[in-house]
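What follows is a single chain, given as structure tokens, in the form predicted alone.
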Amino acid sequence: MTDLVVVGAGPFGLTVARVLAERGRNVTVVERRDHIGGNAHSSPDPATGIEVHNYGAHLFHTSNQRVWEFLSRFTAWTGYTHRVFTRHRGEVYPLPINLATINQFFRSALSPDEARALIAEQAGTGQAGGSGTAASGNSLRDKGVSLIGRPLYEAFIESYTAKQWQTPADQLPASVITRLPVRYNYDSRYFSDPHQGLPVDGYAALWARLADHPRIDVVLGRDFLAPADAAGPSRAACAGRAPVVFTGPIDQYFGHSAGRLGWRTIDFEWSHPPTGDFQGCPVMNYADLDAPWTRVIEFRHFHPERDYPADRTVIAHEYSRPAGADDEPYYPINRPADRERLERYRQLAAAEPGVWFGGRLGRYQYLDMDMAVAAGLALAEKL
């Protein structure tokens, strides 16, 4: 008999598992897909043997000491740095914007206080990165305009989020770029956090680590919403009987009875270039509209450590669109009426008895991978 089920088998819901496995409780994960780990989740390419992220490029990376431990008792790190550089104009440029991209944009060779006084006077704010007229409003515009003035705004954020979000900035919370660092340095990586990298066997061996524990029962191919049959549990089947962590689409569980919240879902394109290196980096954002994706990923350069065939490599283009009802939902869009909905939903939420929601779909929040399983491990505490 199980104490506790775990529907969706990301690492939200894999760390609830295991923490509450290893303190004796018997729990049963059910997944709907063929795999477990969730978005994050990689294989062997077929034509190439090149490991791929399936469900877009996941680069682990965290501040959380205590999440840096608990998953590094599952898999070794390489020492991967992430950097990006996005296309504009016919010109390459690093992000996040750094004062390389700043000098190279204006052709300038600005010092570190030169460039924040150009990019203050830009945003119209008097401070880079302060607070002003420019900032006065809530929306991805208005913070992005603060934060980097208009002109480079408008060159490597306002048509990159169009594509990629499919609703009009000022629609969008500022949350959306503030995940965005800016730098007034020469410094082009990615993130900042003290530990980066990427798991040495891959992601697929990670999530089997962290689930392989004679305390968990693993369910593969199963909805839990679907109706109750033999194949396995069902929300019918636990109601009142086992308590239960729902980390699916919120507004799903209660049957989009207070509206649909709004997706992005996000389509590939895969192909396999006669060529050892397509682009020379990991992943290249294409910031103009004239390109209908909104980056490349090669998945090569994620593990440049690894005997990779010298005569072909595999890509991805990468498309983004509204997710549609059968569509594999990525990122909130979150516009205002997203959020009002999902303050009806959470008030269901509340007075669900024996549920508790959480994890990226569940909460209706990004989360990069390091949060969803800070938050995990803080939920199995609380259970």
The other form holds:
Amino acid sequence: MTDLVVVGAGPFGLTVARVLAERGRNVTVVERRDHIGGNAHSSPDPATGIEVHNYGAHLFHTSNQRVWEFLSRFTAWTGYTHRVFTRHRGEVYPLPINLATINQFFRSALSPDEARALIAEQAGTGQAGGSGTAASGNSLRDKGVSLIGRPLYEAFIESYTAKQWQTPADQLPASVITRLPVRYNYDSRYFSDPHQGLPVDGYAALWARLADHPRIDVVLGRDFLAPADAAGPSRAACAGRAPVVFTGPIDQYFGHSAGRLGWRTIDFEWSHPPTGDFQGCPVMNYADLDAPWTRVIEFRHFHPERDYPADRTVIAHEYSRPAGADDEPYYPINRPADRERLERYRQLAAAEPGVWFGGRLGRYQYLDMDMAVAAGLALAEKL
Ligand code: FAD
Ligand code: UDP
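Please give the other form, namely the form predicted together with flavin-adenine dinucleotide, since only the form predicted alone has been shown so far.
Entire complex below, previous chain first.
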């Protein structure tokens, strides 16, 4: 007998399932893919054995002590700290924008205070202080220019954002860009969180341990919204019988009755250059329009502690575009029309008895893994 059905075996759904299983509930997790872990899945590349993140590079980082302690029950962490570089007009710069980026770009040796004064002048704000202190409008463009000034914005953000979003930067929310810190020192870490690392045995092992509980039953290869049959739980079979936590796309649940929510998808072009080091770092962004891809990931560099082949590597070029009906939804675009539709779906969701919507697809919200786990812990508490 199932006490709860969780639809979707991503970090959010698995967290809800685990917490409730530990409190004595029998939980059935229904997943339409043939693996658990959602988009944070990883697997060994067949040609090289290098662990690849099948749905794009996933770096764990959090400031949430509770999430860190919860996940640390299921994995040890490597000391990996994420650093990114970007190519612009034949040069390589460190990201996020920090004093090294600024001094390389302006061919200068500015101190932190001098750099702040320069950027403030270029931003036209009279003050530059990093995220949150610069005056700005609500769009990505206004926010970007107010944070780093026009020359740096045009070099590192404008074209990259155009390639990534195919939506004018003045129609994108400022929140997209405020994920990136701006630093007036030489700290080049991509994330500022106190806890950072990668699962020592890989993501797949982490999610397998999270799901490994006698009260959790995982059904793979089953679309909960597909017509009911004897093979497994479906919406029709569960209606009114067991509470449901739905972590799939909220618009799909309601048959797109208020229209499709806009998503951006990514095409990954995988290749195996015959070298032990293709680019010298895990992530190289391409800031200019002459490269049609946004970035190149070389997965071996996420695990320098591992013994990987010295003569082969595996890389992925990422190309971004709006998602069609059959594409994986990766990033919510969040245009005004999307927000209106979302409002309608949230009203429908509130009126749906016995069903809780959560996770990045169920909320139509960009969530880092730690935010997804935190939201899962919170929902489990509530349930
Ligand atoms: P998901 O992982 O998407 O899981 C939802 C699951 O539900 C999926 O497995 C799906 O198949 C299943 N499902 C949907 N509909 C149905 C249905 N009808 N029936 C059955 N199953 C269904 N986060 C970080 O913290 N660090 C990073 O570096 C990072 N990088 C990212 C890079 C990319 C390219 C992307 C797209 C995301 C990145 N993230 C990163 C975010 C991370 O992927 C999310 O935090 C995480 O996937 C959210 O978990 P979730 O459970 O909400 O959703
Ligand atoms: N961004 C950019 N240039 C870069 C890196 C990021 O313009 O070299 C912008 C872009 O709009 C992106 C946002 O900053 O969507 C957030 O960057 P992040 O690296 O968090 O994007 P993600 O890894 O989620 O694709």
